[in-house]
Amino acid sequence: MKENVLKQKLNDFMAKVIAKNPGEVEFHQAVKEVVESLIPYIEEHPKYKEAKILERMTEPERTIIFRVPWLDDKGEIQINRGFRVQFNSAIGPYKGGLRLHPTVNLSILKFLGFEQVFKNSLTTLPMGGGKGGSDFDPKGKSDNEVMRFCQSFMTELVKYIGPDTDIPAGDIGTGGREIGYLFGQYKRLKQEFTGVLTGKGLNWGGSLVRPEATGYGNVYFANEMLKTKGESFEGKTVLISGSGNVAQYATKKATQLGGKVVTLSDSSGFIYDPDGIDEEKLEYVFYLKNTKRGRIKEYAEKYGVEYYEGQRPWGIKCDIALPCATQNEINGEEAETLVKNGCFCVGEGANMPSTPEAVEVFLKNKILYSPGKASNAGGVSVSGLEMTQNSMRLPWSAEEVDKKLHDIMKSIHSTCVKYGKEKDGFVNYLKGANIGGFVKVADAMLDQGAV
């Protein structure tokens, strides 16, 4: 009875979150996706449904969408859509990435700066929810080109933003050249040097180990979940989809931990390699991605591996599988091969990759499995620690920064237990993570009053 009664309070719950943000998917998934853990809890305390605390949390304090005109290089006018979600400021200014990709719009952006939230709020550190960026694609355009658009791009969005207000950062398709002209932009408006964007160059304000942060942190994390079981890297076959940043970090630490790489992936297909993805390959990935800015395709054909257009690597036998690609990219059908082949540990290192349908999966099967606001919060932490850095004006070395990311990523698992442990010993990581981000952030807000 009791659980049709709160099965009814969902639905009512998400009918009103369709209806006040119609036609927008990716955030109805996201919200539905925390809502369905936060439910009992808020019945069991009250305090929190009597403030109406969700119901504000599912609404951004502010959003922006504006013109973005730049020149390209035929001497042409081009005409993109800019936008900044300033979702939550109650533990902090805003902090989130900006997005540069032709799917950007209003739905998937409130998805990400939703979950942004939540991710911050685990982190330990003071920061609020955020998310912004631009159907802007900088594929295929040049060095200027790209810094036109930014210039424009930063000459709005610098109303908005500011070091104790909004810190944006890169996301995809916004590396450090990209913030490196939107900074340089920021600082010609506004005269000042402030650690107002992070993801920085290291030598005007960036911080180490800021690269390889998000997919050093997954490999962290999944790492205290295997530890729960007894086990480790050392050994264990490993997928991982996707080839920029996240994944490639995450090739490097799980590598360095004894896993062994055997897939990478890109818009076009991904690349099965065996023998493993070692320092050297993985050196070849580097140039190939980040400086040739190739398709992986090339990786098979240097290495003479196979190569699936076309196709996602979850159909490939592993025991853990890293989807740090981008969202949706599991579904159920792919989650129950996983299962099916031996996979007994999934970390998220991209924002909601895994579809409902897959997540019922790996649950159902009581496997490891962690969301992408705990695992990938290794990015937005040590976005954190820039920020720190900055306001002191001393960088801390390398060493520094990994241990303190290490401590955030231990620390954020000891709270997903915390909320997510079940009576049979199962720890439900996705729970664990919705209640613990969200008890933070609520009782900041009801000590701000109807803020």
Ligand code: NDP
The other form holds:
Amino acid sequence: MKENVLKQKLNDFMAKVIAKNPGEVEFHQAVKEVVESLIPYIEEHPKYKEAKILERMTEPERTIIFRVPWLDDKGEIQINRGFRVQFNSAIGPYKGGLRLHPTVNLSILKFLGFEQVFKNSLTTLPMGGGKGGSDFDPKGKSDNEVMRFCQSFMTELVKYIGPDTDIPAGDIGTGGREIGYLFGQYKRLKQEFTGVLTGKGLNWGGSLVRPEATGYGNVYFANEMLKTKGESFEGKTVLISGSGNVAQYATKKATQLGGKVVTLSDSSGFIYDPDGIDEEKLEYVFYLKNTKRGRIKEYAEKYGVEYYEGQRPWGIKCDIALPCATQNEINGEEAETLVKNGCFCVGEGANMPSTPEAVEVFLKNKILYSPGKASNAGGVSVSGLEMTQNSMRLPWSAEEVDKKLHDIMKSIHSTCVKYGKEKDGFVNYLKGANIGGFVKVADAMLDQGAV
Ligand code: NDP
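Swap state to the form predicted together with the ligand from the form predicted on its own:
Now the complete complex, all chains and molecules, led by this one.
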């Protein structure tokens, strides 16, 4: 079909999505990115068009919005808004994280829930897609305040989740501490000990390698991409953004594979350590971010390196970039700078960290570029493995889980190559992930009728 006809179909489809979901710009962005890859495929496979699969997949099965009142340490009542978007359950119960961040709104959670459907499908595990969270900001709150918020949040959420229905996990602002408080309250209310949340503590149902999984998985995926060019992490300069869960373990694995990670960031700025963030310095980052809950600026003060207030790291020369903070953190101009400076591999650890303009730059220059829905799927994969271990009531060793994670990332890479390889041999991983993730869900929806 001609290029301009396909473009018109995309525009018509997007016009309907925008009219139905006004103002939800992140959701529009995520849908457009997927639908752009899918429309040509669907034209060649009319069964999906006839069954209006795309129209159904862009409408969440259910959206729950609720009030979360809690008492702060001064005894004052605070009110936040809670959400759970149950997007698609065609191939398994809803699965996806809970984000706690002041920027959280329905648009962001719908974009994340939509992406999650494709990501979970790619993992090869039977998981549907969902996402939730709140505009609550855990930063600067005491442990008791975080606990009271989590208990109030779960008091409402409990009505909609369960180990065979919807299994939330962590995301930005939701780490082991928050999962613990949420799980404790679920257990009190339901009087049952089940695998209703993942990312649990090791001595109460958690899986080994779950904390590491997203960051490690991202590096495993990047390594698979590098191998297609006869390359590896050995001796490469690596930029990483963020300094939370994903960034920390991406740094650890990239360093183990011989890479030199020279940047980390948070929402206030980035640090540049030209000697590399070695094991000892990374231990300090773990302490700084997970225990002290401080700012990345303190790394620069401790090690005497440069700190760039209010900036992002993409102007530093590198071979590989692993964005691991948040959505839309690389714009078109920054993408141009990366490519100009010799960066030839971008592996997304965060969800949708590259703007559409940035993605265009990566694809135009034919560098190795993997979208988050493929390369950050390691987290939800090990969450899926945590669910399996909970159902069996039997834990696996770290080696077993890590091997399964590695195999899953390789399988996702193969799926992307299968659906994304173009005539000239270039692998468009974005297209590959979108089509590869779509087919399994769409076929399940066809099997299940008009639901
Ligand atoms: P964390 O909360 O542990 O860390 C988030 C990091 O990103 C922090 O350094 C934070 O800085 C920074 N950040 C957050 N918001 C912004 C912003 N608006 N601008 C600049 N920096 C920001 O979260 P995770 O590491 O778990 O998540 C990071 C990304 O990875 C997210 O996109 C998430 O959806 C994605 N992801 C996470 C998975 C997981 O298993 N944890 C699984 C798959 C994807 P600050 O402290 O200043 O806010």
